[in-house]
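Here's a solo chain for you in structure tokens, the form predicted alone.
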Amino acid sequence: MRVLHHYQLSASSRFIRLLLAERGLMVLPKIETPWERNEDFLSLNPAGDVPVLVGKDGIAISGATVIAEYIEETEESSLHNLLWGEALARAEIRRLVHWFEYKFHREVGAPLLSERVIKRFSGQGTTSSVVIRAAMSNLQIHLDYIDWLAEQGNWLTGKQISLADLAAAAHLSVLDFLGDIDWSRYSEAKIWYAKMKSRPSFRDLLGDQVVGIKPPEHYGNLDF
């Protein structure tokens, strides 16, 4: 069976968890704590980052975008195809995946996770209110953009769900877990995110539990 090395509050890991669930692919989850050095895990991915997907053949594939493209290339195309369309449409899907996996992660997700979670539980450094304020300011800009994208169609890249929706929802779900999003300010983004939360693939994420952190009551509520 496939093994997915992940961390519950890793947005990139959540992206792949959503993709695997959408595809109906069985996987054995194995949690890796970001601030703990695991030599066995480092032998799979020397970078020490999650997610890492180990296939039935024992070959390890590292990085969310790499794993996502690998799955789309190797699994049979069907109604579950999430990298669809002609070259231009696929390019737009890839652009938005890159936006969330790199730009959003760098400007919002990574600093907030570091300040609110990693520093707290690892004991490495003190929390910086300056960093948190900057990340929260960046978050508003990104949410404005998501709100605009959601207003253009049923999904972020058009009339069909794609990898872009999974990546965006995964990154937002971490911040939603931490209580950092005021959904009342972003009506179109909220409607889109509610659709994502209502999908069967999201159930596992909504059931995540992290010791020492209690998500807000609306986190698991589909009608929020």
The other form holds:
There are 2 protein chains.
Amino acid sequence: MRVLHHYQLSASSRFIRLLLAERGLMVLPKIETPWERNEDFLSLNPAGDVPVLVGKDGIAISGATVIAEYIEETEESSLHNLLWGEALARAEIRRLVHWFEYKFHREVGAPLLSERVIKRFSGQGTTSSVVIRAAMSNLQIHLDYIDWLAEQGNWLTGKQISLADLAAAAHLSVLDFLGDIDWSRYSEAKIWYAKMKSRPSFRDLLGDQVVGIKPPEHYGNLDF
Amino acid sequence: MRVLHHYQLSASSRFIRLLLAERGLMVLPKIETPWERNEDFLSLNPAGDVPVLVGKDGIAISGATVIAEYIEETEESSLHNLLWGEALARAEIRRLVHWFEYKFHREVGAPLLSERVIKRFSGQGTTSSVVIRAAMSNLQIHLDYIDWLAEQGNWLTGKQISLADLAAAAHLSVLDFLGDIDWSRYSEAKIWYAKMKSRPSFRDLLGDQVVGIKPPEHYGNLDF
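Next block: the form predicted together with another copy of the chain, after the form predicted alone:
Full assembly next; the chain just shown is listed first.
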């Protein structure tokens, strides 16, 4: 069986977990703790980060956007493809995936995970309230943008769910786990996120447990 | 004619300039200065960064990896495609493109450009020798990796040139312009880079001029 190396609070890992579940692909999950150096894992992916998907043949595919392109290429299904449409529609899906995987991650997700989780559990560095404040302020701007995107259609890139919805929901779900999102201020984004949460592919994420961190009450509720 | 919004010392822009030249696609270049806010440009790409390719129909495609996927999808040519092969070969090409576009950029390219160019010309912030030292130290590790990759085959992902070579050469070329690379220490990487430099697609990059910065003598020489 294929193995997915991931970390529960890695948004990129969650993106691929959602994709695999949406496509009905079974994998054996293996947790990699980001602040522990693991030589075996580094030999799979010299970049040292999750997710990494290892196929039955032992070949590793590293990085969420690379894995997503690979799954969409090899598991061709006109009904269930999440990177769909003509070249321009696909470019828009990819633009938003990159928005969350790189821009949102850099401006919001990475600093908050580092300050709230990694520094605490690795014991390296002291939490910076300046960094947290800047990331929380960036988060509001991104949520406004998602609110606006959600208002334009059923899904973030139109009438059909796409990789963009999965990437966005994955990145937001980590911050929701950390209790950083006040959904009451973003009504359209909330409706869209409730739709994402109620999909069977999301169930696994809602059940995630991380020692030492308790998500807020609303995290696992489909009615929040 | 298509318009490419770019900046001379943006590595991601250079990656797309190389790709367009390799594929024989003409575009009208338009320079966007990264530290100047331009509302017209922001309406094309809310992320605010280059490159952005605007088609004849006025539709904008933003981000180097998104543009590269779009070009490879729409300009199908079994002879000249740079994202070639079976799904696994394509995954390896994409892995390296992401390596340079995100990992190399974050660890080396972005801090060096910010410290050496953006801070100086925008007048915002003072240069940090700590940041420069850390980025220069990271650069040596990346050059060792490129040296090792170049030793494995003619090109970075095998026997045929791919998007990975273009992305890597684009990112290195900016640092070479800034005089940050001592090629004598990386013989295999140097042979590979000399091959890249001698391609007609590279000519435009070697002629780039930026007011206030003079590249080292060897930058434009094919024999260096």
